[in-house]
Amino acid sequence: MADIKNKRHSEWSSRFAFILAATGSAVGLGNIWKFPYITGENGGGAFVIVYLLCVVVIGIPIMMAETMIGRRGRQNPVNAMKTLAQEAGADSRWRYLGWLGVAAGVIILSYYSVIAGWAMAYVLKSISGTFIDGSAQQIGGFFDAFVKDSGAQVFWHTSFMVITMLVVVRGVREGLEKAVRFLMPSLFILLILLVGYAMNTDAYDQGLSFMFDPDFSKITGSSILTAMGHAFFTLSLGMGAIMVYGSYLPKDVSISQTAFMVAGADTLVALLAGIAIFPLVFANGLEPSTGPGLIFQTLPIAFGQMTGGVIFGTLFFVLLFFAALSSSISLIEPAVAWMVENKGYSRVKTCVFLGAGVWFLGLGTVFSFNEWADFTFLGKNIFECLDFLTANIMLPAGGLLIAVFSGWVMTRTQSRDELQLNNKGLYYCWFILVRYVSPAAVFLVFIHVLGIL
């Protein structure tokens, strides 16, 4: 099939974009905040390895697959896949996935935007020595006294979504790709100056052993879950945002290669996060299972106690902005793309709407830490009910659905056309795993998540 060209459909400018872009993507809340404190609720070594395999046998297979699908298509998900469809004799509906994905990607902005809100604030503070030689009870004051006032929430959670716009405004190349570029090698700098103060601290063959020996015993079926929702999560898979991606991807790039790179990426992040983060945690004295206020309130803690935390705490807080920023323009490319398309709003138009609508739709997670407090659905505030639908519903059945589709429904001359794999030992081993592993492994998920298993 000869490529299918939108008029209003950019490129990357090369494949170097295009990996720091899908880097971006999924590098993000998920690999600094998130995945250090599940690590340690799940055990830590053992939760380690089976969030790597996820990554291996799951991850990366689907990732070719969404970026396949997103190429061929050269549209927005919800055009691709309705193209693709149509080209393959299958029934129209696969649509429905593009849309399942674009809507996954609005509703995480909503609440990502309120926790990257509350890493610019932290910025603020950490440079106004708020947290110096500051108590476990002091700072646990401070963070609960901060998320309950909901003026300051609405006010960090409008800027970053007005920053995330301003960007997205611009378009691919000078928006996206200019963004990513400076974003992207600033987020690993400092990264790798966090984890060299780690190296110099009493506890860091403590926080190394912690990540890497592993307890399996640990390891529970909600500990497995709980992986692989994070595997699709901080890949970005399911939500769209690879799958438009994809599309603006130069067709004689390598998919494969470029998958296995972001994905390496994207993995070298959060470890290297977890090896940053935890021997501070072990210095202090401190928990590493605290769950989501492990980056709020208990590193704060540790910064405060320690020489240069003014410093550190600073540049950890603007690491986590980065990463957040770099991940948030992603989630709405894919709805800012349809509309661009499909209805023929400027960028500048589509994004006004757009925003406008993720930031309302975020202030029931802003609310559900004060005034909604008590407002709950089995148990869940609204801001854990949304991370519970999308991480684990409704991004691994966009994974499920793309695993099906392109292992089932595109032939296989058309797969191998775009993937290009000259090598049938590498495409075969693709295939296998992309049409019978990676949905067997996401329907047992599907299973476990219903209580039946």
Given for the second form:
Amino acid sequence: MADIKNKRHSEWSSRFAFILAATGSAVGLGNIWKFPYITGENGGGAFVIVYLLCVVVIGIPIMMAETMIGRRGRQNPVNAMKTLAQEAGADSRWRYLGWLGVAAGVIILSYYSVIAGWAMAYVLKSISGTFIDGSAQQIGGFFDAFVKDSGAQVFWHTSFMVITMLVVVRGVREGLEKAVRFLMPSLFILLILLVGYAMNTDAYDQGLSFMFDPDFSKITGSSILTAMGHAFFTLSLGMGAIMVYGSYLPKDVSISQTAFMVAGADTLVALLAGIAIFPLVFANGLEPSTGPGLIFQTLPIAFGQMTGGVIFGTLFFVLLFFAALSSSISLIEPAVAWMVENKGYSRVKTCVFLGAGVWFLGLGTVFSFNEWADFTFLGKNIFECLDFLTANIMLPAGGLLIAVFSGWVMTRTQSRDELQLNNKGLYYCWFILVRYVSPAAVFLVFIHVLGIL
Ligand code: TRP
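Coords for the form predicted in complex with tryptophan (TRP), given the form predicted on its own:
So here's everything in the complex, that chain up top.
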């Protein structure tokens, strides 16, 4: 990424490097923090099925489309959209889609950073033995006291933003590529360990049945919207993050295979997190619908009871922090790439400027858990508003436009040339999904929700 200035757009060192970066972007707080708590809030099994369906029918085809647009455009999302629109003889206003993405990334990062700050704070709490033998009430109490402490919240949010921007200044490929290579597998192993622990609680079956036995009477229009929005959020789609990463992808790499691998790994991590958490919820008489504090109020109970819990707990929150970091970078990279490539700012100046803006915006989320908790709009506090606006509206809208662009604006020759799907059937399957199925699905969900609002 460092040689953007020389106009020669750099490339990932290998297909594996792209898979790592894209997985690093996809696997994050969305899988481990958000997926369990929204599953809990939306009644479990049926919600999980809708989410999985969205990943397959909307997520994977759009991930392929985004990677393809990125690789063909070879620039930041705004320019990539402009170039490809020109190439297809279409309106250059398609570049506003790039803009929508840049804005979504900045807003998401503002609250993402606050939650990542929680993970950092929990590293310290674990290492200092706070959770040893803690009861569910005590651990819940720690969390409540922690989010009410606005000073601590600002401190951790600031720390996370500073670290993110320091990594982004150096460029995504150095450092991060290496770190993700061993951190992701470690996180995976730790999750398996937690699942093992959950298996030994007497509520394991209850947890599993909550997650996998669908009760469709619990599904509402808004939970379908949440499930769809989360499919975009968890795969990092709809805002150009994967487009930017795709722009560094060597020509000979199969886009479909990589998309399947990234989506598969991402889904597996989310399901494992759920399987680890819900048995703990039921074993300790907690409510699945606790909200954003869910993992912070359940996992420490397990760490407090298991042998070696101080080590495993610390390690878990360290890895969660790294998973958040590799995601944050992809949230801000489209904005950074745009300012560096189009506005000619230096990378350092860009990072300081953007970092400060995102930090400031994040204060809204910080205070929505304490001082401004009563400040609501349509029944949602600031954090919930930002989350709803980005995950449920901006990302699906961005994804819809990406699907329309690759299914209707780009010619079939262009997309076939870029996707290089030798299997004709597979290409048509993708084409029909992005041309008809995914745009229609997103559109119908939007209409449905507007109708019931
Ligand atoms: N996918 C990440 C997660 O699940 C969050 C994320 C990173 C993201 N980059 C993104 C979400 C781009 C939407 C768009 O935690």
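Positions refer to the first chain, counted from 1. In this text, the rigid core denotes the largest set of C-alpha atoms whose superposition between the two forms falls within 1.5 Å. Keep in mind that this is a model prediction, so the values were computed, not measured.
- The rigid-core alignment places the CA of F233 less than 2 Å apart between these two forms.
- Core-superposed comparison between these two forms: CA of L187 displaced by 2 Å or more.
- When the rigid core is held fixed, the Cα atom of T258 travels less than 2 angstroms between these two forms.
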